[in-house]
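Just the one chain here, laid out as structure tokens, in the form predicted alone.
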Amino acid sequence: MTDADPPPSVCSREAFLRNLQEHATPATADQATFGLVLVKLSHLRDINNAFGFSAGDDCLNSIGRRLLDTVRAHDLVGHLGGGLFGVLVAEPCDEALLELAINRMLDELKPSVTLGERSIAIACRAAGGLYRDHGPTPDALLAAVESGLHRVFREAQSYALLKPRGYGRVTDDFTLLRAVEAAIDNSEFTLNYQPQLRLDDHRVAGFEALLRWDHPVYARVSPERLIPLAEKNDVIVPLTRWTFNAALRQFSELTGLSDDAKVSVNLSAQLLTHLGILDIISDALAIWNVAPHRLMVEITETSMMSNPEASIAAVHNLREIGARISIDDFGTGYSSLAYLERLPLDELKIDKSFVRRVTDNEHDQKIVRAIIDLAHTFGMHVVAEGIEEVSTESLLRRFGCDVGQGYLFSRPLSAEMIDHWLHAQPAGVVV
């Protein structure tokens, strides 16, 4: 940099995406490649609520300056919105350099932000991948790294470096998509059920339906790969129809449940505002003669915020047919009190990344307690995911959490095993 050069600055989302597009040339796939890192402040909302939005802005400005201090002159830092930043690690870049860059960023972001006489702790997580391995378009690279970042938060990691998959994955996905279509026609999918227990008396509150597919070639295909692929094609509609019908059919066959026990089914973000989703759900409820209030439709917080106004209308429509609504993975997205107040929600599910650390992390204790109090203020009950220790359950019960699920109570059960599991519990109480 010469004396005449301006100092580097954090660019806008639009400028960052434009630069990403310019770097993503076809030649990059075979020649020198670049890397993309997404860095996210994990508790911006808490900072805004506790100290005000100006303090949150100061924290974001500090993160931007620190990221600029770690990158090379030809790299690029952009603020992508909320607590999310992007870093383009320019050519030439390989896995070792990308991982070094991620570690340097996170080390630089560890110290607290000092605002006057006040010190605010910040916590950032990151994910990164190479264009050569996750192209062939900038959108594909962004989607892959964003998925990695979600996994980092879900599994309470500090960062993830995405493993190479190569452009051959496009062909694999095409083949897999055809297999999905055949699997729907041949009823190859199954559902497992994660029991949910009331924490005050350990009675069964319901079950969450979990999609499973064991393919003879691909082995077990994870929902994290299956659902995004299906969402990009028309396959998500018949897959969703099958899932709701299978879950309600198997739930209707259970005995020994209380009248208010429910089955929870996850709804794809893409289908939340789909014109046909109400018919799919209404038809399934009628076919299997399940009272609508016994169906809990789970929607992720992130999917709600992608199109808030349309999502609010869609949730009201679901409530009009009698279904109950749950916001899944709460605490990992960008929802605001204003939207929560406008939504007829029945349940908030605390993401397991918070639950797993709640006994030994004071910050997460505050977050969990705040979510529980918030939900109760709006007339919702709270489900905590990922409970594995007795000490975790005890603390959540003391905080007022209503329902829990996790390996402490049971691993996911096949439909055939649920009745056996239920009748092994005295008077419906899990001990």
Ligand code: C2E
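If you're wondering where the values come from, they're calculated on a predicted model, not measured in any experiment. Here, rigid core means the biggest group of C-alpha atoms that superpose within 1.5 Å across both forms. Numbering follows the first chain given and starts at 1. What changes on going to the form predicted in complex with the named molecule:
- Once both forms are overlaid on the rigid core, the distance between the two CA positions of G56 between the two forms is 2 angstroms or more.
- Core-superposed comparison between the two forms: the C-alpha position of L100 differs by no less than 2 Å.
- Core-superposed comparison between the two forms: the CA of R411 stays below a 2 Å shift.
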Contents of the next structure:
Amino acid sequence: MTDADPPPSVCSREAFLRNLQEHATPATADQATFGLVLVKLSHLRDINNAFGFSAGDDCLNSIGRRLLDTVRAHDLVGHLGGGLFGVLVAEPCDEALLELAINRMLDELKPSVTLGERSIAIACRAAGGLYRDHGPTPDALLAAVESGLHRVFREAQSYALLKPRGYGRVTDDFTLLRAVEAAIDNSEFTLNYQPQLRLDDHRVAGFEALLRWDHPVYARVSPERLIPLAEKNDVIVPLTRWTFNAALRQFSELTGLSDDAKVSVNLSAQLLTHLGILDIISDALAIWNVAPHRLMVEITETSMMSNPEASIAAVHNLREIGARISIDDFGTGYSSLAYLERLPLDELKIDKSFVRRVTDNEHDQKIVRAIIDLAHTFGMHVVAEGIEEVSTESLLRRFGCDVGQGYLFSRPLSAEMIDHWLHAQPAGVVV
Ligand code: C2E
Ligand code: MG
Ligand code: MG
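Could the form predicted in complex with the named molecule be given as well, to go with the form predicted alone?
Full complex below, order starting with the chain above.
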């Protein structure tokens, strides 16, 4: 760490990740390698809460500047989001140098940050590893160092230097899956809530809980990538338990809802026939003291059709504990009428692909109209998802659709924002 001038500034996450990839040339065993260090401020949220976001930003700026002060000219410092920083310790690097670098960084980060008259104590922890020894690809190295950092936090150490170990072939999915497991332990998931409004009077009928994962390195991972991956592995079980508990807890904390407003939670295809799912759901209802009829379990038409007989049994069981059942993404799964009749369904959600086209396609209008009539015949109410335009809403209302959900009314919102949103509506009515 004795080289000339420090690099001029802290780079963005994108630039840092790009650089990391560029450093990873196909190296032979005797070539010099580089190191990666992740440094995390452990209580950014507390700082934001106690002193305000600008104080939080000032602390992050100060950490970035101090990191720049400790590194060599060719090293790179990046702010990866939240309280997380990455330092690429350029080649040549070995374990001894990496450990020295980490110690220097942590020493430099010990003093409090002074903001005017105020002095804010900061606490950072770190983990580091060497490219090739600790990960055969940059992504694998990142995942390994990241899980090392989680361990540091879990075990309240100040830093960890990864131990070399053999790596097999690492796929992206594999790397991500390991991160999913760590993310459950570290509560990295959140739920967003999207309001559902009755189309006749715009009263709030309920909210759909949608899973969000803001991974510190991979940024936002969409549920459409995450869920199928988790389904390939037992991770889907704890993830589902977490989702039902978080949704029911947050729902139980909302005030100002009408008594029949519901929270909708998506249930993955694989869990529909999982033996423990009834316990997971009824335990969560009991813990958070939510009346079962206020929970709408959304199951996609496709997942029901992938195993029709088992799904019928599962849906009956769910209905027996008092939960309501919705058939999601309807129109994409080719259910037969006879099949629908055998299911005690409460709600049908028209897939957003039909909703999007309904104003300019006569054929889709006929389908949507038929779906609405069919659902009503079977005693279900109908939700249209993905409503973005006023003209779509008007048409669907004319067709007798009961409830709407979509960007026109609101994007999915965080739990805090949904509370504000709800209280901004006059008596729960959107005008
Ligand atoms: P979904 O259950 O059909 O959820 C509706 C999706 O449509 C959500 O995407 C929502 O953000 C999006 N959306 C809502 N309004 C509009 C609109 O006006 N226009 C457009 N273009 N899109 C709109 P998201 O959140 O990305 O979720 C995608 C899918 O991932 C969900 O589709 C659901 O199948 C699955 N998913 C989400 N959360 C969970 C979960 O907790 N568990 C399980 N098993 N699956 C989940
Ligand atoms: Mg859904
Ligand atoms: Mg849907």
